[in-house]
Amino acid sequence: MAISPRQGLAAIDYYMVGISKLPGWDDPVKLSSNESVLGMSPAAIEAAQRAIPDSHLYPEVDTEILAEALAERYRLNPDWMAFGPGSDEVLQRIVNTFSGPGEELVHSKNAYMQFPIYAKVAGATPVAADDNDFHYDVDKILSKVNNNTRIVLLANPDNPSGSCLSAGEIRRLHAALPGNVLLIVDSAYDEFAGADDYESATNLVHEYDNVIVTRSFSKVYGMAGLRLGWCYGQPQYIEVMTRIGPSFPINTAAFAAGIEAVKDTAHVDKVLAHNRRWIEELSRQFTTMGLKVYPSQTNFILVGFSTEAGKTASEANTWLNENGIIPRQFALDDFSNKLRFTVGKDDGMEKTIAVMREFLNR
């Protein structure tokens, strides 16, 4: 007899990762995932070179010294941080602390995929607030909160919309949650985020006790294959956060480059003005051919097709993967007449820009 998973489980739907192959095609243009075309820091990969060949040991590493680097680069607390393979992997542990069976994790409808998943696993109840055209409804989020609620997460800025929150949004969602309560905020996109009125949730976590905003090496580092993350919160979190995480929560390469990549500003730089410039021109040359373009505080913009004027996104999707092109669809029904696209190399953007005129001349 089969031993069944914990009640809840089964219902928990595939998390539909962006496809990176198509037939036919030994480079694509590869648009789904949103990762860092221009990569890791030269000196990071150097470092995480080095760190290879005392790979066979157990990575007994001083999360400190990262840490550190953090905290320069951030102006943050080093004491307050700690670490694990990937942003999801902290998050999945930060909702597996502080929720369980019989009580609510509330996610605006739209947001990370795999939100209502960790709530799932954690034997909690994911609860969707509805979204205003896929921009985060503090007012709609407030409205799901009752006396079940132990968790409120949220992406800023957002995906896979782009979107992100006001400081002034941020702080009244905030301000308007019971002592209770705990705030969540997975900030992947926070270097991305160039908006005036944008503020990092880091600076909540100094003023109130209620607050984690989780953190990537993923997205501006680069480092998405190393798998890297780290969450910031006050220390009663990270004390309970550290004692039941992995025995070695950072392997031996990613710490290598970790630090090193956060040292080089300058590779940094460089990744922020490539995005800056290719979201502008992106979003200038999809809105020009009639599309409808979200405005985007990340490295990657949501597109919208009109159904009136006879294009799909699924049909532009099949036109794009013919000539190369892999954007990201998904199989989502709010999402229908939707493709996202993460910035890519130069000469993929100017592509991407001439298929899809070509897609909608046709």
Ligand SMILES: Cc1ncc(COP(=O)(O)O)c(C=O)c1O
Contents of the next structure:
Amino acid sequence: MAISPRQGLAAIDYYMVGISKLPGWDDPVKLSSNESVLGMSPAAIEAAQRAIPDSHLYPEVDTEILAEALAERYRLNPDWMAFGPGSDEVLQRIVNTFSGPGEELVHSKNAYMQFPIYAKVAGATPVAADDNDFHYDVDKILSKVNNNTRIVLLANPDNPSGSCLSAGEIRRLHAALPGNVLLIVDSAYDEFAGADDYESATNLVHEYDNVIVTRSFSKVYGMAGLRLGWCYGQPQYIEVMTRIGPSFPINTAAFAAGIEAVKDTAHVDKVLAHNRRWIEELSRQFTTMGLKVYPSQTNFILVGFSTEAGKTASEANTWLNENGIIPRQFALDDFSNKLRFTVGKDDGMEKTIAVMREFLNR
Ligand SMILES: Cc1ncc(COP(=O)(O)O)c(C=O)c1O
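Show the form predicted in complex with the ligand, please, the one above being the form predicted on its own.
Then the entire complex follows, led off by the chain already shown.
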């Protein structure tokens, strides 16, 4: 008789990652996974390559060096960081550490789709709060908090909506939470957030002892394939996170590349300028085509389609795929007439705009 997984795990659905291949296209325009099209900093690539020959050894890396680089870059405390193979792993580890059976994790219903999975893996119950047309609703999130709530988990900025909570909204939410509820802010897209009223949640970590923030090297640093993420929290949390984490949380190449990536501010500036330009241009073009564009503080935009036959998201997706372009489609009711587009290279963006115009003018 086969051995069953722990109760609750068998019912967890796959997290659907974006598709990356199209039959008949060797090099499709892949806009489905919020990667950085400008890639890694050249200095980071060189550092990773230099690290490979020693990769037969376990990575007994001194994470302090990476922590110091991050601390200098973001004006943070290097002793308040823990690392892992991607912020995905770090988030799951935090949720496993601070919640379990009989306890609840509250999230916004159209937030990053891994959130309910993290809760279920931990044996906790995910509780979804309604949002306000894909913008988090602080009052609705707070209305779900009760004596069983252990964690409120936000992505700020959020994926797939691209929306962002202002400093005032996030502080109001935090102020209304009981002190025994942990606020986790997943800030994978922090560097892209340019709104005047955006505040990095790491500030809250300095002020309050019930906040942990996660960050990623996969987005602005273009290191999605190397898997490196981290969290920022007060030492009592970092200590337990480190103690229960992988023996070797960072691989040799990611460690070497990460240090150089953080230092290469010129590369980051280039990525941010490219991103800003195309977020603005795509938003403008899609809006003039009559599509609904959700304001984005990230490296992608969510777009709503018409329900008119021949013009739906699903038909647009087919048309785009036939023309070698891969946007992101989600198999969820709330997203049934939406597509998400990650910022790509200049030629890929120009082609996307032209192909979308063709689709809508057919
Ligand atoms: C909101 C959000 N959080 C976390 C992650 C996971 O990132 P990482 O590559 O650091 O695991 C992603 C990846 O797309 C994301 O969109």
